[in-house]
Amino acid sequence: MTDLRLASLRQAVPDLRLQTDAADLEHYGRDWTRRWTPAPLAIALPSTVQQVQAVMRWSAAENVAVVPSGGRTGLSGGAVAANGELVLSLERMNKALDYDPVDRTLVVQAGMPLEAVHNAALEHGLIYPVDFAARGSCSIGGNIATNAGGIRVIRYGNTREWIAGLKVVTADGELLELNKGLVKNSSGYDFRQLLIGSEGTLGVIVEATLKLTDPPPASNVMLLAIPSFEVLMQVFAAFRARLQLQAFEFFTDKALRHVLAHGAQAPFDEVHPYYVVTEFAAGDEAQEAAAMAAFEDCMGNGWVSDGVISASDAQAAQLWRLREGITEAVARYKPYKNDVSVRISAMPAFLAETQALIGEAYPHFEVVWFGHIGDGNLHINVLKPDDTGDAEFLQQCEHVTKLLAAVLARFGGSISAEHGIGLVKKDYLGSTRGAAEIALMKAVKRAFDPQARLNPGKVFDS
């Protein structure tokens, strides 16, 4: 720890742990997409407000780039430090704080991962409703600064419909509290709405209020097998027709391929070319009998081939398996990954003319598709062949993102649908955001982060 910005920090901020060990700053300063050479500064992992507040005022004399961090499980870059940038990891700020049981929220510390912010809901009879595979590792602060989705969007919405309120700590080590709980704000700009979904680009998320809910009633869960792409849409209005959906994913036999591979068991004795995993109310008898219904409804229009449902909570453990597991399983191939999303009322058209492209852009590399069907948001992976040099296949991916970038903008669709645009999706964000709007997003991190010292490079360059 030679370098004279680090004595300083040392000497600003003294009871900061501050980590240079070449494992830490390999580990640290880099996300799950594994493109980029992670080369940070250091990785300061502070314990308080006060701390991150300290940093960032240190990072200003000092005029040295830092890189917010939560779980590093994003698939866009956004965590990413590859500049000599102090990466600053929230991750000892992990409690949660304080619980209002009239207002029901939970005021939670931004390092917490987004499980146990699930375990501490419970604690309370209540839930915190946004959920998804990475649930064990990513953070509440990642999950707010990306807007994240999930599985249950379809019946939950996104992170943003759950925050009451923000603390975040600014470029230049002030502390916002934004909205403050309330339920009623009209006084002027909502900067915690503007901070959602921002990627660490405009202010620190140190804490957040969360809103809470109900549990949802008893569901089952239904695994259908698909004989065609050109069908999912219709299996998806028998369902939303007749149930209260919770979840609606859509993965593909490839996809279901790699699964079994890492150890899940088969849900039926042929293989067929699609899979729909369903959750949906079943609280009682009439419920039960509309899943039938909707069922038998698809499999007599030959929309649906086979299907079986859950008859305990690890059978439907398992049957969830089958669609939380595929990134998993295919992330030794390095996948090139586009997560896109369209109104659902385009998804038809969309997906004919998507396949219709992938299929001819990538005649010798294997595809996995997979998605949330019911909120209009497809996750496309293209896996890397052995054979194939990484430099050379990032090439051949990109021309074809470009391709679809273009697809996008002529149905209205968006880049990306939940994972950010972080350094991997900024070249397209024009295909998503039109010239002025992007202008005045870069104003608005002019007016945060006048001198571009947050996670700089990310969205956009400055």
Second form
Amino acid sequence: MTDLRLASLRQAVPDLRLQTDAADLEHYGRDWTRRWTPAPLAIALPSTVQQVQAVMRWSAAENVAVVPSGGRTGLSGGAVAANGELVLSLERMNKALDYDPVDRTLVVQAGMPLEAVHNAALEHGLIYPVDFAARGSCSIGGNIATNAGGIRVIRYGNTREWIAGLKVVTADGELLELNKGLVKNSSGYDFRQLLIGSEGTLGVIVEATLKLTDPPPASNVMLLAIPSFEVLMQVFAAFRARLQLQAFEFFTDKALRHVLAHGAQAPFDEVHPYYVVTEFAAGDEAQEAAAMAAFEDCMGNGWVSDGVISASDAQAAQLWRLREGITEAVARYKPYKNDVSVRISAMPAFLAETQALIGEAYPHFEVVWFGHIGDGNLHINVLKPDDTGDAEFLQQCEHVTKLLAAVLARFGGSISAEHGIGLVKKDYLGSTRGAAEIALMKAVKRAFDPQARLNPGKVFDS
Ligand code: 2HG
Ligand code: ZN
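Let me have the form predicted in complex with ligand 2HG next, following on from the form predicted on its own.
After this comes the whole thing, all chains and molecules, with the earlier chain placed first.
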């Protein structure tokens, strides 16, 4: 059966690179979640848009499900192929195609790694400002498919703000050219925005026209030690009022302990409950003075217990490592991840309530909190205790998510701030989206993909 299908794919798209080695099926069939056993039919690695169209036409004719695939750095199972799907990897379509200095846009293929996009923008003296730790491995197509956020959302917004146009191959192999780089386009539904964040369920993103912008002024990085979460919010308000913030990220003592155990250098002699890494414009003396004044005021108020400021790019990178190294440092504990958001102002109450709730239900859990303060986005990593089996741990963590989802529904928050719903959070979609809204989402899915062949089972069951 498998052989027959692959033979028909080879016949339908003769030049297509197809890989079926066990190692490839394993490698391309999973993402960073590692929860599901990869079992794809095969891996298709097209090199042109026409090949992607031909693959989708074949998928329609043979009724084979397709999982669009980028860097697979996702944390929600959105790129997992565990049910005999064809993985459609955009990895070989990884080039910048065009730059327009008047529009200040860069046209890129979907498989281009985010870091390569950053470098391509810099070659033109501009930046593509969306950024996060997985920059070297993730692809721009995957970033768009999940509306990725990251560490500079506070200054530049999510991926959604930076997409001027998209080329998308539909479930039937049609090519849609969405928005075509226009700044203004008031001509009906904006399918470009609908495709952004649709997690490969509505179409295959093959090309994007990215907006670029001026590089920021020179910046400095500060690490602050903070005695409580309530005052952390005061520090945020004080810094935001006086500085042009590029990033304002927090983590806890537990997070720091893991990053230090993983090789980072300790910033302070003492241990503090919370830490902030903030980056802000420091292009002239006035900006530098404003930063020092904000810091001193916060120290004077008892909101900050200690602080370091970067004196070089190397030091700035070292301070950033304390925050960006957390995911890698805790990976060996097979953490169960939640990625939630509430209104910024609601963060202290939400954090206090959920910390108490988890602590009461599972006092033996080590919970690592960190995230993006300016975006109301908290990352909650529950580390697997050594004496708890995988299945039992998963069951307990699902219970934690259920508790969280109920609190989020009350707070009007989101069960996925920036990682997507994928497989991991689909049972909890209803905590964030109303029943009528989910019914409309399903109707949209049916309109784009009536046979449910595109990334089936992700976001919701069709
Ligand atoms: C981050 O902000 C990423 O570092 C990963 O979104 C979060 O590992 C996580 O839970
Ligand atoms: Zn994050």
